[in-house]
Each structure stands twice: as C-alpha cells, then as structure tokens.
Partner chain sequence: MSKDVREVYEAISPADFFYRNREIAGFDNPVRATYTIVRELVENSLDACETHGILPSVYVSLTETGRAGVYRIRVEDNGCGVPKEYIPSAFGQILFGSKYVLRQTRGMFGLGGKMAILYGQITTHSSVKIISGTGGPVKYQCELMIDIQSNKPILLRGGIKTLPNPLYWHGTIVEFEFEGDYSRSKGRILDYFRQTAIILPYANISFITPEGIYYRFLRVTDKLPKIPKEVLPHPKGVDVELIKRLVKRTRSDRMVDFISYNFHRVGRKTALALLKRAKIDPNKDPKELTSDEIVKLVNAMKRYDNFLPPDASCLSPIGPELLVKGIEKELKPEFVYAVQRKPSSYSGHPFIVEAAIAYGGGVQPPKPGEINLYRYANKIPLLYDTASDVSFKVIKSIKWSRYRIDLEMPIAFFVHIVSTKVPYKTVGKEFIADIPEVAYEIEWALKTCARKLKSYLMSKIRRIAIERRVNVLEKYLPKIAQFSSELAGKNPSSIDVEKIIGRLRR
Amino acid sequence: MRREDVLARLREFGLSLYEQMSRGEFPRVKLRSRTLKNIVYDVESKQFVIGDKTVVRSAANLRQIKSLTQLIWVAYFAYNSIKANQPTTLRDLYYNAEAFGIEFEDQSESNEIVSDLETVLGIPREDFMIYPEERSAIFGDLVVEYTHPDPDYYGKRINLSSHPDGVMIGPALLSAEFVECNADKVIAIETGGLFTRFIAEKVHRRFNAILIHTAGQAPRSTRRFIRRLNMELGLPVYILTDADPWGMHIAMVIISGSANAAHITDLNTPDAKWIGVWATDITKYKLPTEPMDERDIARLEALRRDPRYKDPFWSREIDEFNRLKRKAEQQSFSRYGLSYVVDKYLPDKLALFK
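Can you show the structure of this one chain in the form predicted alone?
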C-alpha cells in the first residue's frame, strides 16, 4: 500500500478515538478476534483466514485499558516512523516503548499488539515500516530497481547475483521493482549450509534458478517476496527442507500461510511444491538419520490433525515419518560426496514436477 494511504488510515484510526472522547464516551476499538476458534482454513484460497467474530477493547473496562493504550501507542509509533521514513524493527519498537512509559511484559506481547493494529487497519506491519530482524537471503540472475525513498538508493539497480553471499531480503528489496529476470524457477532452501553450497556449485546457472535461503521458518517478508516472484514473474517455486516434521511445516507455511498471520493475505504461494527432503527419501537414498525426540513426535501429531495435510501426498509422508521415528538433515546427502545433492538429487526431484 502507498505511504500516503497508510498514513491516512492511521489518521482515521486516531480521529475515531478523538471523536468518541469528544462525545464524552470511553474510547474503544473493535477488531476481529485472532483466537484459534476464529481462524479457519479456506480451501479455495489454500490458506488460513480470519473469521467474522469480533472483540472490543474499551477504556471503560479496567482489564482492557492496558492493551488499548498499547495499541494506540503502537499506532502513534507507526505513524511517526512512516512520516520520518524510518524503517524500524519489532525489537526497536519493544525497547522504544519504555521511553514513553508504555510497558510490555516481553517482546512477544508487543508483537501481539502490532498484529492487533494490522487487524484493525487491514494493513500488514511491513507497510507500517515495522519489520522483524531479517535473516533470509536471495541469489540469482534477477535485476531489481530500488524504490526506497532514500535518494542514495532510489532508482538504483542491482543484479541479485552480484554478491557471493547473497543479498538480504529486507525492506528495500521487498518493495523493489523487478526489471529483468533470466531465471525460470525459484528454489527455496531451509539451511544456510545448502544455500552456500548451491551458490558455490553454480546452481543458479545450472538450473536457471533464483535461490532463496529461508533460514528455517521463512519470515513474512521472505514469504511475500517468494509470492511476488511467483505471481509477478510466473516462476514456479520449489522448496527444499530437512527431512523432519519441522521441515514439512516450513514448506507448508510458504504454500498456505500460517494461523498466526491469518489476518494478513497475500503471504502464501499456493502453487509452490515441497520437493524434499521427504520421509520416503530417507529410505530411498539410505540417508544417515537420528531418532526423533518427543518434540518432533508432538509436531508430527499436530501436523496429522491439521486440515492442510489431508492430501494423500502429505499424509503418506507423515505416515512414513511416524513409521521410521527418524529424521535427516539436508546435509546428509554428503555421505555420497559434496556434489551429490546437486548432481543427482536435485535433478531427480525437479524432473518429478515437470
């Protein structure tokens, strides 16, 4: 959303509170509930969405005054950040609150209030210029042009294969325009080790691909950027993770979003494909493994109850993990040599989805 439109919505929010008080009313805010009972999986859009149930935060309720005050302050913080063209982080917001006498128990509480503001205004926090600490990176033959308001960068073009360690997927890249792309696919990779290996093995050239390091669970900005590559450039997306329940979930969040962000749309890439490492690959490729722990088993059972995994393919892999009770890392292919995953495994997997 354009900067001016975001500022307008924030002003409308503030004005609504002012008008309530000018009428002698306690200020209150109505927002859609983000509880699990109000989050459903929409089969058509292939993502979690928030339902119609609403809650009210009112200064007339002593138990709600704190969260209402926090919400108003976060809106004020966001408004000033945008006005000053100063991108900030969730961590910065948490510490900055202390200077204004706004108390949060911990950062998770302040993060929740930011999500509440997203819900009230229907705008993602990235449009407020509030971001998480970024850790994802991208590498490939894609030229982008920055639209960042800083005159030192506005209009500057860069090829994302120009840095040997990849380019961080931060606020400036998220809003950049795509100028020229010579790739025909995206490969999203969970681990930094394999991402670095792929760069060294020239996977971007050998497979004509844009490489993205998700750094575990992909941050929202990374998921939004992956969606842009898919929707705007028509690039198919393939996801490589560790062979464990957590890797399955990393892939599924890219494909269908998460319950935590059900109030925000356009974060998922429904046509993305999880190409490995599958549970069935552990047996097929005789990979070195280690036993699952109780936390892994609990996650596996949670996936089994999740409606997104009812498809026969996902169910098969869950059943196989349950049978094996073992897991494997992406790096386990190194038992066959450092280049095996590029020379053999990746071509085999990509061939399955042609």
Second form
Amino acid sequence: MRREDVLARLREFGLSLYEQMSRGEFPRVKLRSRTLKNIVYDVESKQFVIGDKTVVRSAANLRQIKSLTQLIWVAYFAYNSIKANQPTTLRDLYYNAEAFGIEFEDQSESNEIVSDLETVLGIPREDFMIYPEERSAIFGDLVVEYTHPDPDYYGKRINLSSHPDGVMIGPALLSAEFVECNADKVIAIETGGLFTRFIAEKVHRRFNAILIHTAGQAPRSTRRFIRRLNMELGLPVYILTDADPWGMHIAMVIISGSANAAHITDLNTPDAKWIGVWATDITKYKLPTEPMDERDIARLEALRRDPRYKDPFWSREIDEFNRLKRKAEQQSFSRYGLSYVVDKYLPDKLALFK
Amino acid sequence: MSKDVREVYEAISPADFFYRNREIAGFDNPVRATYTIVRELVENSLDACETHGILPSVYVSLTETGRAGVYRIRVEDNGCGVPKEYIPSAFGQILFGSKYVLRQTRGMFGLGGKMAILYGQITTHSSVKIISGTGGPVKYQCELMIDIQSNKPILLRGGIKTLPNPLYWHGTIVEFEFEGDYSRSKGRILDYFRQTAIILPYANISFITPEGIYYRFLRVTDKLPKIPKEVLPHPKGVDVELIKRLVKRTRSDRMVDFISYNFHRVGRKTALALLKRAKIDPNKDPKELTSDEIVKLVNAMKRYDNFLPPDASCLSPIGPELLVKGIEKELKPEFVYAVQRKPSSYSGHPFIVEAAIAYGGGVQPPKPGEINLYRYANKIPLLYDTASDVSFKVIKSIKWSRYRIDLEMPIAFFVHIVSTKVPYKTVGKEFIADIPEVAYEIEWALKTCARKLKSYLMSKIRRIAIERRVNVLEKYLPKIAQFSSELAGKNPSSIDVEKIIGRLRR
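Now show me the form predicted in complex with its partner chain, since the one above was the form predicted alone.
In what comes next, the whole complex appears, and the chain from above leads the way.
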C-alpha cells in the first residue's frame, strides 16, 4: 500500500476514536476476531484466512481498555515511524512504549497489539515500517534495486551473491525491485549450519539456486519475499528442514501460512515443496537419530489434527515419525562426509520434483 | 437417729443470711468479689442518677492500702443523694424487698451495694464512710458498720455530721476497704467499664486503678433514655407470697376492689371473672382469705388468657440512637445498625429487646470459634458464660450466609434485654434463659440488623467496583484522548474525559 494511503488510514483510525470521545462516548473499535474459532483454512488459496466474526474493543470494558490504549498508541507510533521514514523493530516498539507511559507485560503482548492494528486497518506491519528482529538471510545470483527512501541507497543496485555470509532479509530488501535473476530455483534452509555449508559447496552455482536461510520458523518478511520470488520471477521453491515435527511445520507455514498471521494475506507460497528431511529419509539414508521427547510427540499429535496434514503425503510422514519416535537433524548427513548432502542427497531429492 | 440429736431452730437476720450465703451474690472468692463490688457500687450510682433524670458522672478509684490483698474503694456519683434520715438504713441495714410496684432498675432492691459493704466489713473488719448531699445547703457524713446478727446499722464517731454544702452538690460518696485481688480481676473489671460505656453513652465514668492508671469514658450525648414508670404487678406473674403481702397491706375491704386496684391491666370486669373462676365471693374481705383461696386465686390468674399484655411503660430501653452512639464511641466501627423491637412479654413480665450489629473499623474479627457478643440486661453488661446465653444460641442458629455474612468477619453483636424481671437462668445473673418469646425477639432484631449490614456490604462492593473502574478509566482514557487527537490532528482539550467517566456513576 502507498505510504500516503497508510498514513491516511492511521489518521482515520485516530479520528474515529477522537470523535467518539468528543461526543462523550466511551471509545470503541471493531475488529475481526483472531481467535482460532474465526480462523479457517481456505482450500482454494491454500492458506489460513480470518473469518467474518468481529469483536469490539471498548474503553467501557475494564478488561479491554488497556489494550485499546495500547492499540491507539501503536497506531501513533506507526504514524510517526512512517512520517520519519524510520524503520523500526517490534522490539524497538516494545521499549519505546515506556516513554509514553504505555505498559506492556512483555514483547509478546506488544507484538499482539501490532497484530491487532494490522487487523483493524487490514494493513501488514511492514507497511508501518515495523519489522521483527531479522535473522533470515539470502544468497544467490539476483540483482535488486533499492526503493528505500534513504537517499544513500535509493536507486542503488546489489547482487545478492556479493556477500559470502548472505544478505539479511530486511525492510530495504523487501521493498527492493527485482532487476535481474539468473537462478532457476529457490532453496529455503532451516539451519544456519547447512546454509553456510551450501554456500561453501557452491550450491547456488551447481544447482543454479537462490539460497535462503529461514533461521527456524521463517519470519513474515522472509515468507513474503519467498512468495515474491515465486510469483514475480516464477521460481520453484524447495524447502529443506530438520527431520522432526517442527521442521515439517516450518515448511508447511511457508507453503500455507500460519494461523497467527491469518489476518494478513499473501504471505504464503502454495507451490513450494518440502523436499526433506523426511521421516522416511531417516530409514532410507540410515541417519543418526535422537529419540523424540514429550514435546515432540505432543507437537506431532497437534499436527495430525491440523486439516493441512490430511494430504496423503503429509500424513504418511506423520505416521512414520510416529512409528519411529525418533528425529534427525539436517547436519546428520555429515556422517557420510561433509559434502554428502550436496553431492548425493540434494540431487536425489530435487530429481523427485522434476 | 440418736435420741440425743436435737434440732436447733433459729431465726436469722437478712444480714446474717447473706453473710452465710455470700457466694450466691457473687462474693465467693477475692477475684470475683473485687469485680462484684466495683460493679454493684457503680450500678447503684447509675440508678441514683438515671431514675431522677440526672446525666450520670461516676468516679471510681481503687487503691492499695498497704496491707496485703486489702483495697480501698471509693465511688462518687452525682445522683439524687440520700436524705439524712435514711442514710443509716440505706447503707447499714439489709432489707428484703418491700416494693409492690415494678419498675426496671438495675438491682431490684439495692441489695448488691449493701452486700458489697457487708463483704468489706467481714473481710477487713472496718467501717464504711458515707458522704451524701441532696442539693441543699448542707451535706452529711458518717461512718458505720452493720451489726450482722441484729441487721442494724451502728453509727461510729459520733453519728451523722452535718457539713456545709456551698455548691449545693447532690450525690453520694461511698468508701470502704475489702479483701480482694485486683490483678486477677482487672481484665473483667475493665471489660465491665468498657461495655458499660457502650450502653451508657450519656454517662461519664472514670476509673483509677490501683496501678494509678486513669480510665475515662466520656459521654457523647446529653440524651437520657426515658425514666421508667412504676407499674403494678401483672397477674400472670404473681405468686402466693406476693398475694399474701398485698393482702396484708391493702385498705380495700372487698375482693373485687382489691383485685382491680392492685394488679396491672386488671379492671372490674376482669376481676369479677377471675374471682368467679377461683370461686371467691367478690364481696369477701381480702383479710379473710384462706390459704387455700389464695392458691386458687393464683391458679386462676395463671390460667386466665384474656389479660391485656403488660404495658411496657415501666421499661427503659436506651433506644437505637443511643445504642449506635455508644457503639460508635467505644468501638469506632465502619458500620453499625441498631433496632428496638416492640414490647413483648413472657409469663406476665414485659420485656423489650434491642440489638445492634457493628462491622469493620475498630471491630476485630472474633477468635476462631468465638463470637463478638456484647450482652446487656437492664443496661448491665453480662460478662460470664456467653456460650450459655440465649443470644449466643440464636446467633448460632441463624443462617448468616443468607445475609452474605460470615461469623469470621469483623462483626460484633449487641443484645440488650430490658424487663421488670430479666429471665436469668441462674442466681449468678450472668446469662439469659432460653425463653421462646425472648429468643424470637432477639432473632428478629438481629435479622433486621443483618439485612442492613447485607445491603451495606453489597453497596460497598458496588462502590469499590465503581472506584476501581474509575481509577482504571482515569489512567487510560486521557491517553486514548491524547494519542487519538494527535493522530487525527485535533486538539485533545475538546475531549472531556471526566464527562465520559461520569457515565459510570449514573
């Protein structure tokens, strides 16, 4: 959304509360409910979407007035960030609140209020220039041009393979335009260890791929960026995670989005593929394993009830994990030598999806 | 069974009787005696003031004499005083009751005070010193002892002295020594004063202890309860002895006149009906009644159901207003409510129950399993045997949860029963018997108070809830006003936060 439009929406929001109060009313705001009951999986768009149920947050309700105050402050904070062209992080926001006498128990509470503002206005926080602490990185033969308003960078171009540690996926990259791409695929990798190994093994060149480090569960900006690569450049996306319920779900969130961000659409990449490490690979490749703990088992049970895992492929993997009750890391291929994963496993897997 | 055994009969004087049976009147040991002496003298003083419409000021001092276990008590009041000619018998002769009229007073015959003096005499063999004035230009002073066997006062040191009374003082000072134990009766005596101060908010009471501590209980109102009227005995409550005494005294020469002049709420018609039932000729001279006829008459009176209930004008309850004042001054509660029930009667004796409930503030929660119960009978605090009292049983039987009350809360209960004959269960006069009529009145008096406390507690909860909401609103609403105004580019001063909060209080 255009900067001016975002600012106008924020002003409107402030005005609606202002007008209620100047009429002597308790200010209130209506927003769509983000409770699990109101989040449905849309088979068509292959993502979670928010339903029609709305809730009212009113200052007349003692349990809601605090979060309503936090909400209007977050809007005020966003407005000033945009006005000042100043990208901020969720953590900045959390700490800045104190200076205004706004209390948050912890950052998860302030994150939640940011999600509320997204829901009220239907605008993703990236448009408010509010980002998470970035951990995600990208490496590959892709040239981008910054549209970032900072005059030091505006209009400059960079090849994303120019830095051997990869380039952080942040606000500047997110708003950059794609100029030239010589890769023909995207490989998203859960762990930093394997990401570094892939760069060292020149996977980008050997497999003509853009490499992305998701750093565990991919942040929204990373998921949005992966989607852009897929949609704008038509690149197929392959996801490589640890062989455990958590890794499996990292792939699923990239593919079909998360319930947490159901109020924000177009973060997912429906055509992305989870290429491993699968439960069935553990036996196939005789990988060194660890037993699953209680949390792993519980997570597996939760996934089994999730509608997205009803698909025969996914439920086969869940059954296999359940049978094994063991898990393996991406790095476990190192038992066959450091380059085994690139020389043998990756070609095997990519071949399956040709 | 031996032939040598001979029964020895002797008549004993009332003084001698009390001397031999002093435990009955509360003088069984030095601890109890100390408490009883203080109490009897204070009550005599209070009666001397109240029955004459005088706001009581009573000064009590208890000092050590230097002899082990011997104390000197001095009680001064501003009552009506005793006329010179009655001083010897008022303090030095124990008389059985000669009252044929009934009126609520603390002690029926002023016996307790004389017992206290007698106890002092027999334990220390010393005299009592009296000073009394009736508001005239002179006052009188004397010292006397009681001749126990003949029940006669013996005036010492030249009899009654006349002293000038330039201030036209009225009142009485009584001073004597006795063997007692203050350190062990101290708690009880102080309780007695504190509880007395509650029921008598119109009295000034001062007490100087043997340790030299000065306790002052000040009056907070100039209002006295109405002075009780004297009434004739109600026929439901008479016995053979009373009829015999009345007969001896009466000037009527016909039974029908005798009955209608001497009993409460009995007229000619009722008198005739009673005599018919007792099969006594209405024209018979009362002096010629046989014992058998007297018994028949008493029985007829007991069985007759159509008497008007006794009139309560002979009673002197203190009223809810004074009760509340007394409780507020001594306990400083957060909430107090008092009620007075309509007069009722049991066995021909009129009575009125007054009750109050105090909550919070200076009222402490009771000790586990106990109840903060203040009991009074004819304005006297009852301090012993709380758990045996009818009020205690009534409180235990009420379903307090219905009133949102929990007996572990900081609650104090007050029950005051006034009657021409308080239904004490024992001669010790420390707790009230379980008379159904009395229990009923106590129950409903307390329930009325409980309803008020309930609505107070409920509104307090509501008030606290509103205050809490107002506090929260005052914290957040100005911020919402500030940030929404800044976002909208408006002036926040056009928002009246107080007005919005005011919507809550409506």
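Keep in mind that what you see is a predicted model, and the values were worked out from it rather than measured. We call the rigid core whatever largest set of C-alpha positions still superposes within 1.5 Å between the two forms. Residue numbers count along the first chain shown, from 1.
The two forms, fitted on the rigid core, differ between these two forms by 2 Å or more at the CA of Met21.
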